[in-house]
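This document opens with one chain alone, in structure tokens, the form predicted on its own.
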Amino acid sequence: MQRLAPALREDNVPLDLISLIKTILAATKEISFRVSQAHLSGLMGSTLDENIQGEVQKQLDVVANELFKDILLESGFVKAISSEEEDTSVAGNPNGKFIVSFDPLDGSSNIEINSLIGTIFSIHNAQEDMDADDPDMFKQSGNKQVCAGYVLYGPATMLVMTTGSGTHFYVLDRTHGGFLRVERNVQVPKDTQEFAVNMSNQRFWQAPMQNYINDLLLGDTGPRGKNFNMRWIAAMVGDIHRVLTRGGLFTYPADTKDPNKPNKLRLMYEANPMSFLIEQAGGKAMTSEGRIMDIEPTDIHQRVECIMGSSNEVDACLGYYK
């Protein structure tokens, strides 16, 4: 097991970056203590405020946005931020080499059941040429990200993250209160038998997206051949982390439930990490025209189908849209 610091620089991550990642995570570990502690300090239940989502905001929703928020802003490092909990980007520092979007706690509607949540975060480097406060500086593609991760807050606090060299596991090590690298290079294999997605939704699905599922419930019995697993957390961290684990097919179609709102994961601080993370581990991360990380933005809080995780079965649901 390796420190964070000498695994990244032993990646040939710049310093300034380093630096950046460790106060991203310093933002982590406060927000793990307040989840731990969020019954016996009265931040469990809903505010009675709507993010710019239509979302109604959880207690630690807010506590999480503010923490990450203000400790961003007050490094230095950082010249704007998105988040989904803001309307829109909020400025930091003018001379800052880095933007960061995030997702201060993915998966809140777990919070009361005590289930797995996390943070989701993407850094871009900032352009020179815009000024700190214009929104527009967050329209680069997924491609552009120069680390992306998220913390994952279950049994232990787990890191995953990617600079461009590999998926890796971090490890909180509450003894001496730093993330320790326990496992190298992680792969998703190639094929899989498990699947995640809402199946509430289904009769709201594309035609393709529903003969795909169909026929992974037939089993052994259906065209597949074999039987396959449902998983379903409510938490894009938690059926995320499960894919990058033990392989598998994670999927959120469009839909037509809200003709408004057919997508439902938001690009740039969801599908875009994720995305990241999964394609540097061997996966495959698509939406059913192409490839998320190609996608230029148009705004912070657009939304987009995912389709991603084992290669192989990305390629089979693919190929019922063709």
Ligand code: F6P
Given for the second form:
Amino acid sequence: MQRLAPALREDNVPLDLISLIKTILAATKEISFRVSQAHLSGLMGSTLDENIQGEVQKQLDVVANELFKDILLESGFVKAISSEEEDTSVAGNPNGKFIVSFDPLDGSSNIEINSLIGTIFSIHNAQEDMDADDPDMFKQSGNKQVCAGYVLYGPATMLVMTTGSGTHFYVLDRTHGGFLRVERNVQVPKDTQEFAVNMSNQRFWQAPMQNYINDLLLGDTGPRGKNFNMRWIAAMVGDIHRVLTRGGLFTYPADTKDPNKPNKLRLMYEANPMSFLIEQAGGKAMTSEGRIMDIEPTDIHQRVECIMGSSNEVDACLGYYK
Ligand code: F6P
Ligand code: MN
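Write the structure block of the form predicted in complex with 6-O-phosphono-beta-D-fructofuranose for the protein whose form predicted on its own appears above.
Entire complex below, previous chain first.
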């Protein structure tokens, strides 16, 4: 098992990016600790506020966001940050080389039940000719990410990260306080008999998704000729971690439940980083219309349909849209 920095140097990751990654991980170690102590320190439950997206903020969402934001902005490595919990981007060092988008605490409905939650991040190069406080700097496609990852606060605290040369697993070793690389070049199996979707929305999906899931449910008596299992952790970090570990199809399809919100997951700090991780592990990450990472963003908080995971199963699903 290799320590993080030597592992990244071996992968030819530039030194300034390694420094930024170390800064991000310092923040996540602190978040991991705060999460474990939340009940003891009176940090369970909601605040009285909503974020820009009209979602009730949990106390831990706010704590994680402040921690992550402060550590990044103080580091000098970033020109700006954007977060699920911030209305717009926040300026950092005008000479910072990178910009970071993040979801400080993904799956926060799992906080109260002591289930999986995590921090998701996506790093792009800063644009030199733009001001640090210009949110348009974030309008770069997922293709331009230089690094993406998440830290999962589960029974073990795990980092899953790519810098464009494979997706690797790391575990936080609390005996020395650093992350060790435990698996190199994780591969998502091409075929799967497992899917993840919030089935309670079924009646609101478009016909192709309804037909696809119906055929999965028919199992070996239906057109797919094999049985499928279903899992839903309700935290994207948890569901994608399972897909990266043993394969599967994860989808949050478009729905008509709320006409003002046809999609749920956010492009910049949920779909793009997860797409980079999945593709670097040999999987596919699509909407029903094309690759997620090809989308040219128009808004920091824009939402997108997600169909990702085992490549043959993603193709099978997309076949229903043709
Ligand atoms: O951040 C949004 C999110 O919590 C994801 O982590 C998760 O995949 C999804 O929403 C859960 O959605 P639902 O509440 O419909 O189960
Ligand atoms: Mn989230």
